[in-house]
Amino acid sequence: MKANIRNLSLDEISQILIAQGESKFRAKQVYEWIWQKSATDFSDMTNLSKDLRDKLSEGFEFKEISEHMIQKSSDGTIKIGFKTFDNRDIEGVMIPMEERMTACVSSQVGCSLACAFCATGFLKRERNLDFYEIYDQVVSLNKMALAEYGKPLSNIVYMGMGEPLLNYENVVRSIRMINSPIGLQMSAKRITVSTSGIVRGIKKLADEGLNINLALSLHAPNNEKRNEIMDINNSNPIEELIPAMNYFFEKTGNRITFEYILFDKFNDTMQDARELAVLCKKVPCFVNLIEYNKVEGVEYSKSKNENRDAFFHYLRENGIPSVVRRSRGKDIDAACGQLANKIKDL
């Protein structure tokens, strides 16, 4: 059985190239192939003589994701099906704005956690995505944006399928990469990952030095309502988060991110929007105010403008950053928790 290459280091493919005879530099040749230019094929890296790489393929395979449906909103959003080489279904989305290119990027394919209200919970959890694959949905996503708006991704978001900090060593591995000067070179500072509150995935995230933005999931002002649409509030109580959330604002200096989704006579009262005002003067924070967007079989419906407007004025006027952001690639299913596999082949 081959190995796949993009499991070994540097160290290790200097280390099997100098078994074989090989130059030492070779290994760094291969390596960018691999990373900078994301070849996929041995045949690619032409600086490297015929014998290496039909020894390389003799040894080594590729196990990449590919597309195989495209499509593309109204609002110019661009939602990108993939498969995976054992043929399972991830999503990721481009999101093109005057002032950036976003990419979000799934981590799991499905999520175990099963948010009421998010379409990609409804997905059992087949199995955690490899930081290859993570890897590989950045690189399509940037070729989309610069073939459709001639322009390189800006940001990264990792709020696609799955739970990232569910899948902790992958997820920083791919940081890694991309943040790399032989991957993809894109600052730390332009990558976000959004987790649903692992407190030890948290603290954990902070002690990696790596100057990334944190994002949660909160989308209610307390454990009794946290509970009802988000299970994992059971044994990740918001009590446990406020100081795992301080310690990566201590160790980083970036604010947390609130993401917080209305919900029509749920969690958009003045009381609601009181509560999270005492909450976030305990952390560091930025709220987004995120329209909901429907999804079958959820009983929950979206906020009602006078009540998200009244929200969003309270929040401000009591010294709390807040936005509201506007839902993008909703009529692909593409929008804040819509991702769930509703895909055709092309």
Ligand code: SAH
Second form
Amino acid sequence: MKANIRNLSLDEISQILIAQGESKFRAKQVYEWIWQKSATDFSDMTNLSKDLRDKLSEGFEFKEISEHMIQKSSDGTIKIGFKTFDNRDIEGVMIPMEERMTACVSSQVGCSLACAFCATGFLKRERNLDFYEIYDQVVSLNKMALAEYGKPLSNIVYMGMGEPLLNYENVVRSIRMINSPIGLQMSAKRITVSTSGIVRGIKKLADEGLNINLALSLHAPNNEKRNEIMDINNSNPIEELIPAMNYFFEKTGNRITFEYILFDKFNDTMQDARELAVLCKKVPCFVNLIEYNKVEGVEYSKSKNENRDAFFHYLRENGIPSVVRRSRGKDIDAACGQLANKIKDL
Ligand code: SAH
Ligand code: SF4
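Show the form predicted in complex with the ligand, please, because up to now only the form predicted on its own has appeared in this conversation.
Full complex below, order starting with the chain above.
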């Protein structure tokens, strides 16, 4: 069986090539082809000898993702459906905004956590994505941004399918590759990892020495309500999340973003706003109030506008930095929580 060349570090490639009588410099060229120039075939590596290219393709293979379907929303949002080498479907989204060009990438095929309101949660977790499968989504979305809007990506959010902190090593490795001069050379400051709240993962991420941002999908102001919609809260309750997030802030200096979907009559009352404000005083944070995107078969629905506005004003008046997030890409099921491979049925 051929080995996956993209799993090898530069050092490992160097060792292999040196053992075959090639120079270290050749290894660097191969590495650049793979990561800087996104080659997916040894025959593309035109500055290597034919002999070396042949030798490499005998021993190694690529396992790249391929674009399978592209959909554009009326608001400019673009969703790309990708196929993995083993024929699984994942999705990435590019969201153009006035000042930003944001890519939203998947970290797993499906998700194991089954939050009550999320379309991805209805799919079983099939497998983790390898780090280069996450990285490839970013490269593709970056090319798409340049082709469609003449601008490269400015931000990356790990908010597609899957729970990033349950695919920890690959997520961190993908971030390092996005940062790296051989990769996209994008600053970690522009990257946000969103989690449903894995205490151990948050602490570990704090210790990585990466200057990234963390978003917590909070969605409820207390354990009782959060347990009801997010099963993960039973084993990772709010009182354990708070010290983990404070530790993250201590280590990175970056405030935590609380994502809070407003559900009609479930978590959008003034009592909920009061409880949320109390919680927010315990962690340096911002609050994103999110409009719920309808998912078929879910009993929750989005808040009425007047309740949303009252909730928002309460937070602002109490000194909690908050914004109301407009949903993007709804008409193509590219909005938060709508990624569920509907693309397959087209
Ligand atoms: N698993 C991670 C990251 C992916 S989900 C997490 O849960 O944080 C990205 C965001 O979309 C999360 O905040 C999630 O709670 C939210 N979301 C899920 N379903 C949604 C829906 N139908 N409408 C709006 N947001 C949704
Ligand atoms: Fe998974 Fe996040 Fe959806 Fe929950 S909200 S099911 S953790 S993708």
